[in-house]
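First, one chain by itself: the form predicted on its own, in structure tokens.
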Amino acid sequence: MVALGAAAVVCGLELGAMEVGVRRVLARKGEQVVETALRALSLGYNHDQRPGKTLPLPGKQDNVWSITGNQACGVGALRGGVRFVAAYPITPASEILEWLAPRLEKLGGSLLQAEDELASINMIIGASFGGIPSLTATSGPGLSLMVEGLGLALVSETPVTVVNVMRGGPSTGIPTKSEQSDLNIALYGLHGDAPHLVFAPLSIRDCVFTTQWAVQLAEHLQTISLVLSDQSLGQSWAIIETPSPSDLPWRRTIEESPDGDYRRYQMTPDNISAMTLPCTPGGMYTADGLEHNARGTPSSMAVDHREQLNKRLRKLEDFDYGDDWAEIEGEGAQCIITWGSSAGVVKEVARQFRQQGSEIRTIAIRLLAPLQRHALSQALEGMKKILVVEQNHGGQLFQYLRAQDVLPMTASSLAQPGPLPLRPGRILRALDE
């Protein structure tokens, strides 16, 4: 009640109106409870009414949102063009679906609650094959079930996006707590040589841009995008500056008038071949999980397999992702590398360093695959101390960067599993050690 009174002042609400509300809500508890609550309300309301003291009352603010990371992912999906979503509810991703359902309908799209994650992934593959940008949202156990379907989307070059809101694992794990422990399955979980896109939003506000970017790159590059959010980002509320609409140019290339010799998977300079939509005259092709030649005809020939492997790899590795692959801040000879929600606490540590007059560089990686090795190597030049910070037990990002040969042997790892969040003091001690 005291806090409610103080909040009423800040919000510009009248004490009398608050008292009416308190009486209405607490009347059944008896007059003594009501009077006690009203006294507490008054204490909070008048807590800072000292002579000469003026409480600032906020005016209308049109440039801020109150939003969660899950809702922000939904905004990014809609901005990216998603108009079909199929998903099975799972903690902590369900709010994405709840937020999207009514808004998709207003935009002419639809959301279907599927019977399980196997159905979800196949439904969005089918919708995308029909030309509709499509998305599903899940968490670790659901992503495990989707792996085979993701392979089908990848080899048939049918764009889909999966937002994976990570939680403590493995198996059922800790469903309501955060952990960044799905990086390995996101990077390596598909069988065969299966290059694809993996993203990680760096804040609640960044969930908007990163999800939009992931959707549009999946569409343009005709591949799968995995977006690794987590419970900490997804279910936390924040007041953020309104994210400006990102006018990203990436769209799916559609062949509307095939010339009679349509080759769905033909080699092109950028390794992106135009798709036809179902019922396009002269545009029929085979789209299944089998390896194929340029026409889509199933083939087990070594030359076809190698050509299509190269096609699916080169279109991702040769694409120019610009500067959005990471957020790089600061200078100095010390560097902290991180990803996803851990970027917040790492930036807090960097602020403390700078307040003390020290310099430190932070690199928060947004595009995890394909890793921008050359750009990351350049950002690490001259660093005498490198610490990789993440919230999982095995140091999954650290091991990945080691495997990609971008870390010197002197680099160190701070890998802390959930459910407790990373704290600045722990990172500062690791830097000292």
Given for the second form:
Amino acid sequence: MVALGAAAVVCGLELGAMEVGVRRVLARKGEQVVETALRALSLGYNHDQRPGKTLPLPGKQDNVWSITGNQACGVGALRGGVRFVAAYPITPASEILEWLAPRLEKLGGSLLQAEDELASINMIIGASFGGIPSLTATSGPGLSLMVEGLGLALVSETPVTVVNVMRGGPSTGIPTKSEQSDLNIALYGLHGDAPHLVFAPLSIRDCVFTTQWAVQLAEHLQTISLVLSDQSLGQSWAIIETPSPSDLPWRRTIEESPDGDYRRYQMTPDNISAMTLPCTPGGMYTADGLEHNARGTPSSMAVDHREQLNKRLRKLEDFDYGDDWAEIEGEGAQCIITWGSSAGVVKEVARQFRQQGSEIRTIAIRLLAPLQRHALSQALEGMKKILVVEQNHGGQLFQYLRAQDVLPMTASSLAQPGPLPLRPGRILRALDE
Amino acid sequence: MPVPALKAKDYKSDIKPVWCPGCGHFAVLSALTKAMAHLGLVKEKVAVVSGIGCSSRLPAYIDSYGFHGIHGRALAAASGLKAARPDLTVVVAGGDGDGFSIGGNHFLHACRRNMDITYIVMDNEVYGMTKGQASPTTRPTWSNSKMTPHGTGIPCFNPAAIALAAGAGFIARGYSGEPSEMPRLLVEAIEYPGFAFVQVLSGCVTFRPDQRSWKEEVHPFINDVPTEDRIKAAQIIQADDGMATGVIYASQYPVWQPDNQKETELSLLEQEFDL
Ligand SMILES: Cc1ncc(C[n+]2csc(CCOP(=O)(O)OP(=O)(O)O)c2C)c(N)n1
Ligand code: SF4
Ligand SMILES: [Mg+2]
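Now that the form predicted on its own has been shown, please provide the structure of the form predicted in complex with its partner chain.
All chains and molecules follow, beginning with the one already shown.
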């Protein structure tokens, strides 16, 4: 209550107005509680009344948005061309769906509330087969239910995007608090050899770009994109610099007038095969989760399996993802590697470091799979000390980078599970250790 | 020059079915191609969607667009497709295990959602593809599966009753051994505006050779069918032994389809975030 009083001064609010509010909220608790609260309020209010302490009210500003991370993912989805969403409500992802539902309609698209996540993933696969860029949003328990469907989309090369807003896990876990503990399921959850795309937005503002990029790369590469946002990004409100409209070139390759012998899974130099859409004469095929040959006919022959496995791997591995795979800042011989929302606190640590005149490099990974091993190794060259920072218990990114053979043996891990946020002090201590 | 009308065989693809000789599913495939020819459907405007099972192999055998998805999820994939592409004729084909066991929840919700989709379940009261286990429509005393050597002991699922309770507007039952009746049922189902459910008794010669007796057991409904009256339909379904064939219930419910006329641009929508 004392702090509330002090905060009112900073915000330029009148004491009288604050008192009315406090009375209304606490009335039920009795006169004594109200009196004590009002005294505390005015103590805080009168503690420091120096002129200039009140912040100027922002008023109308150009080039800024007021937005949550979940809304930002919604904007990214629409910018990426998503016009169909099917989903089942879940905390902390529902706001993406609630924001999208009426807006999709106005853009000629639609959102279908499914009976469960098994339905939602299969519904968006069906819609995408029909040619409409499609997406769903969920959180850990829902992602777990979707995994079989993701494999189907991947093998039938039907593009879909899943935004997974992470919360404390496993199981029902801590639904309302943030954690970055779904990296493992996102990377390794599918059965079979199933290479696909995994992204993580690095800030609320970045939810727009990363989601758009994920959708358009899923479309272009005819695969699945998983976007790992989390509760701390999704449900926080921020004032951000307006995300510049980015017209990414990536689109699905569509065959509009197939010649006599159309092959849906034809081998091509970039391993991307043109897709026909229903209603196209001469382009008929049956999409299948069964392994198939170039024509799409089910096959259990070793040659077909190997050819299609290679195709699905190479189209992702050989693609040029450019510089957006990570945000790399700073120089020096010390380096923090992080991913997703933890980029925020890591950048704050780097700022404090530089303020003290020290050097540090930060690498915040946005594209987790396929891992840009070569570029990452280059960014790590000459580093004497490497710390991998993330908000989970098992050090999931650290283990992944180890397995991918990009970390020297001296690298160390700072993995702290939710629900408490990572604090700069904790990271600074880990750097000293 | 007018385009010559397509014959049933023109709707068959050149892929050879994997089914055992004598499998009931062949007749369902035939009936579907006859129905498509009768309706003069444009091949590329049809999508046949399925899950997993012997029956679910059907899409690849039809010369149209097809989607052979995962076990139990055919109705979900089809609903997404129809929502996104209302211009298509969407037919879903599958088995009793696929539709009533692993996909049971989607069955309920597809009935109540009432999108314009035709759903054909080839019911052989067994899991054919996985070599003969009991399904939700298997009688409780059938004990020929190694997994349930004493029978399931569980009363079986009544698909028509459940479809009715869940809100389906068109419910029919056919028998794959009735080659002239079957295409007629499917024509009506495809023409019906809304979710049309057709249970087809389609015997599994390999794991249910006992089903050869179905030929003698199927019979027409004793009541006047179809009815538009829900209560009458419920009575007919409950009084029946599960072997009567014909359209049981045909009524009209509002068909669900997203209501979406493009009326704005994304850049205008984004202005809501301006401070
Ligand atoms: C998730 C999953 N579980 C189990 C299976 C194995 N499976 C394949 S088909 C099938 C049952 C098919 O029975 P039904 O739908 O009645 O089709 P039928 O073969 O009898 O025509 C099962 C259990 C599977 N493919 N996927
Ligand atoms: S196992 Fe049964 S259902 Fe499957 S193809 Fe053979 S006869 Fe038909
Ligand atoms: Mg069966």
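Positions refer to the first chain, counted from 1. Each form is matched to the other, and the largest set of C-alpha atoms that superpose within 1.5 Å is called the rigid core. A quick note: this is a predicted structure, and the numbers were derived from the prediction, not measured.
### Task
Return yes or no for L26: a CA shift of at least 2 Å between the two forms, with the rigid core superposed?
Shift at L26: 2 Å or more after core fit.
### Task
Using a rigid core alignment, state whether the CA of L15 is displaced by 2 Å or more between the two forms.
After core superposition, the displacement of the L15 C-alpha between the two forms reaches the 2 Å mark, so yes.
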